[in-house]
Partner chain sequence: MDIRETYLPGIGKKFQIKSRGGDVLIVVVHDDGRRECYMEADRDNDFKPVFSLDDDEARMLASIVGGMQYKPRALENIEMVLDDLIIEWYRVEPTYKSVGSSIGQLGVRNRSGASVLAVVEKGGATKHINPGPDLVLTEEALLIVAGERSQQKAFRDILKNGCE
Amino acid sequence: MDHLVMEIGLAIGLVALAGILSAKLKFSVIPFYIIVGMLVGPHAFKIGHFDFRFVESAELIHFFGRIGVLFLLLYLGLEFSVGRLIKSGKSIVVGGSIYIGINFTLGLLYGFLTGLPLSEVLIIAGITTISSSAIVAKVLVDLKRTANQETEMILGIIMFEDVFLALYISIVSGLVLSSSSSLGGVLLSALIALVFMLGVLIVGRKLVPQLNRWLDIRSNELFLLIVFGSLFLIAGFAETIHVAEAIGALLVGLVLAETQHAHRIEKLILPFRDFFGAMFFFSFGLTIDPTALGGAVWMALGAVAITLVGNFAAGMLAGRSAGIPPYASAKIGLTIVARGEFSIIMANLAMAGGLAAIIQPFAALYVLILAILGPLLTKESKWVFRVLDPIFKFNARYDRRQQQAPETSS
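That one chain, whose sequence was just given, in the form predicted alone:
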């Protein structure tokens, strides 16, 4: 541990360098953080006191990354509100079902096309279905789209995905990896996840008057200690009941957004969000060995293609079900196209179960490509929609439905 501080300093310096380069090129910073992480790590080298392998600090950097996800989701929740989310409950369930249904079905079909055994097919379907909460949160905040009409659907789908993830991981780890499972156990896991999320939202909303009093603290130091303590306790508890800790952080943000202290919390956590968020993407890059990606190139490119098509279609259909205009609906699918931490979790399950070795490089390359394309497509969503609208006539169909609606109701 003699060189731990040196390694952390080197990591922060590399992250800063990636940020400067992205600013110069006027491009999303997320891919730069990931790529600079890929270029170093266990496969890299050491020059004097500068160890680019990050052997001693890898575990700490990974923990920084986990904290980054919590702050990104907390901040995203603060920009939203429980009231808007509950009000849109029905449309979110419908939209989330559409999104999961399309992407999971395409993932299964693609898995079978690869010719791999059933266990690997189920893993591939999981990898290609769940979007990255951290990247979605970062993009929404960076592009200042948290107040947009489509954002409540995006957040709803993220939460809906977590219920699916709890159910699916239970099935995969039980049926596929350990060759044993209990239907009751699987259903119980999904029920616990759903009850936890609804419970935090409902109870938290009722506690708003008390939260306003408890957080009425002059000292910023004590104020942050209480907020951070609540964040880590609830996110940590979520993890113990097999709900993603990121979702726990999002729930905390949604509840605190209802209080009169929301603006103060946003202002004070901003530096923590930016620093630890950057470390998350760097730590994610550290897990990818570029020398091991070659054999999975075509497999990953095929999965990227079906994900782009599936996501766009799901976004359009989910938006239509909620009465959202076509351009805003297009932004739903394009914003949540990025894959990340949850896909890596599925790949790690495959490794733990001794499944096909190609799963790891496939997941890494697939996630990397979509982590780059996701922020880019979100930023250029207007251009993407303008290219596709003349072909598929989204606006024309929407206008016809709007004109027919009064006639139908009368």
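What would the structure be for the form predicted together with the partner chain, rather than the form predicted alone?
All you get below is the one chain by itself.
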């Protein structure tokens, strides 16, 4: 008997339920999607026609998740603009570099500390470095902090992280997905990846006037079909040459962002990104057996501790370099600790490359903790700062600096 539609319906229903629950509790929705996926799955049960093991549909749900990644990265590419990054100013570049410098180094060190091989170390460093733009943006809007001065720095750092993410995934995917094990083979596949990416970007840039003309289509249906067609073809082609399909999607987004139709594409893509994005978190949860989480608890907790310290320090330093007062600087670090979609994409990359199985439960726990803790710390930043300030004397030192250089303050 074929109960595929029923099972998919059940899955979407559960995801919707998780969404309702998170809205009721006023919590970030991402951990709810993951938890609901973890609770069901092969280890669950079957009541009558309601099969919570998702045996028949597992493959399809994972495919939904894969599509979710494509849309997330396509959207990221569409929103990104080199011009904006350049215009964002020196303080953002300095702040972003401080953030990546501190946290990526800490991630690498922590990875080596776990004693896993190099590929796994690189994945762990990726998981722990990149914040969740989705959670951060949502929390800032929900808490009505969009007007604050530190928000510019937070979003600037996030934008900086996006660039880092794109470069990093392409390097690591060459390393992890490459079928050969010799150094020469790895280098060759990395080279192919690089040529492919530059090729798409350069050809895409040259084709912008033609793309403008070709995409000048009134019918939304035809327009969408062409965009989806190129998205899946290029992402799929990327996979065949061992470049993560996510990078293929990102490249399509970057090229389309230069056309006049970027806005229309964004608008039409948004519902697809939201739907398949939710399925992506659910399908990730589905791959996690909650009984296997125990083995990764200490590893995840250690990484959480390092991320909290590293992000807070980076926030204080970035804020200081931009002349932002201590309390506002503290909010930078406390806001960007949220982890989500990009950490999971890194973990999925590890799974696709057949790396150590511990990465999956580690990433799940790590993301769950920080996806919940991040928004909480952001909300309670005043309280956190009140506890930390007497120990580190941020305010006293800031005032002293202000007195020494009274002219530079605003």
